[in-house]
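Only one chain comes next, encoded as structure tokens, the form predicted alone.
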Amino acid sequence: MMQSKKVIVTGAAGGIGLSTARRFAKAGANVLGLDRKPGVISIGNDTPNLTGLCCDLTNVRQIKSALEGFLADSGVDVLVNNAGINPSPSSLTDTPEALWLRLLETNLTATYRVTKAVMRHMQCGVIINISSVLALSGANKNAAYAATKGAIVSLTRAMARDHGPAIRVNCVCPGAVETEMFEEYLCRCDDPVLERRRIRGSLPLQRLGKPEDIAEAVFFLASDSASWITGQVLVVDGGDYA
């Protein structure tokens, strides 16, 4: 199903991005993982058809350079826009303009830039954007992050209308997934252990998500099993948004 298909995953150095890149590679796809963290270079050490490149997705020249070799001989079949940051969550009034602009640049504009560059080489295929449940429900002291992720949802729906039927575009909204970003959130809490227990206990499925849970959802949306699905938002959160 994915044998020899070409897949690009951004934010692939860890968490959801790394699990997603490995899921496609396991299925036989040729995968390029992009991330600004140098650790991305080693992600393919144990997976021959997975290559990691260090790339600042806010830099147009670096994006072009990273894609040139991978797309030289053929187009791309799947693009997963996963890269995102939330370094200092705060309310709107407490968000410095520099942080607001940084979140927009990394979470939204980078998606625009990478997608535009890749689509020049995509006659048909699938694009999956990673948003967040905060795009749909909001959260205290997360104004800028929620705004960028809400924009990703709207962008997904607009792209699905613009680029069908050749290209399907869908969105995945993860909930509380055990990633580096989630651990950073816990560290900001007065009692990280209690907060982890509270979140887990509030979910109908009574467990936190794993990066592999999101990777499986992304893989499904990219597969032929989802061939009549486009412009949709799939919430994967253990039932929290139910």
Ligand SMILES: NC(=O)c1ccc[n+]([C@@H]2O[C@H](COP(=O)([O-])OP(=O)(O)OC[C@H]3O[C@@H](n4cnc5c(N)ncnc54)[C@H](O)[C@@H]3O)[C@@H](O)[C@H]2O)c1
Second form
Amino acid sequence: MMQSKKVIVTGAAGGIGLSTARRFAKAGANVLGLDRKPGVISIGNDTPNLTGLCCDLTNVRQIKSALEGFLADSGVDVLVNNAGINPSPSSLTDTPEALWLRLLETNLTATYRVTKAVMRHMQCGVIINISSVLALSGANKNAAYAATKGAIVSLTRAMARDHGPAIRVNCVCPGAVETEMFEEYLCRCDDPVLERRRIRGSLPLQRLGKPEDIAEAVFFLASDSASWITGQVLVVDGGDYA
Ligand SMILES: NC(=O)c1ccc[n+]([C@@H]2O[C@H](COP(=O)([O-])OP(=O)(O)OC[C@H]3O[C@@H](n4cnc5c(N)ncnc54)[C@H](O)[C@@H]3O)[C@@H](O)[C@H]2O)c1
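Return one more block: the form predicted in complex with the named molecule, after the form predicted alone shown previously.
So here's everything in the complex, that chain up top.
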């Protein structure tokens, strides 16, 4: 079903993006992973149908040149907007404007830019945006991040209306998933071990998420099994938001 489909995944050097890129490649898709980290270049070393390109998604010129080759010969079937940052979580009053703008640029505007560029080459296909459960629940001292992720939910719903039936647009809201971003969060806590235990213990499913848990949800939404699903927000969080 995914055999020979063309798939683009942003933020593919590690975590959820890498796992997602690998999931599509394993199913036979031709996958391009983009990331600002140079490590992305080696993600396809042992997988011929997975290519990584270094690209800072806050740079319009870099986006254009990274997509050029992949988009040249034929259209794109699936786009996964996954790249995101949350470097210094804080309340709105403690968020410097430079940080606010940086979060908007990476978590929202990059999605706008990449999606617009890719959609010129997408006659029909699927777009999956990665938001966060924090878009729905809010969280202490995460105002800017939650706002950008909330905007991703709204963008998903608006795009689903504008671009159906040819293009389906859905969104996944992960909870606590064990990636570099989550490790950075723990490191900022007074007692990272206790905090990890607290989060795990609070979940109905009693374990933290793995990047593969999110990759499977994204893969499902991209597949024909989800052919009547668009404009939806799929929470994948071990039951935290239940
Ligand atoms: N891990 C979690 O608990 C969690 C929870 C909810 C939502 N999310 C979301 O899932 C997505 C993936 O996060 P993750 O946990 O895998 O984090 P991660 O930090 O492991 O991966 C994010 C990737 O995005 C890349 N990236 C960031 N800014 C970029 C830019 N300007 N250009 C190109 N690449 C850029 C990073 O280099 C990194 O490889 C993010 O959008 C994040 O907000 C994560």
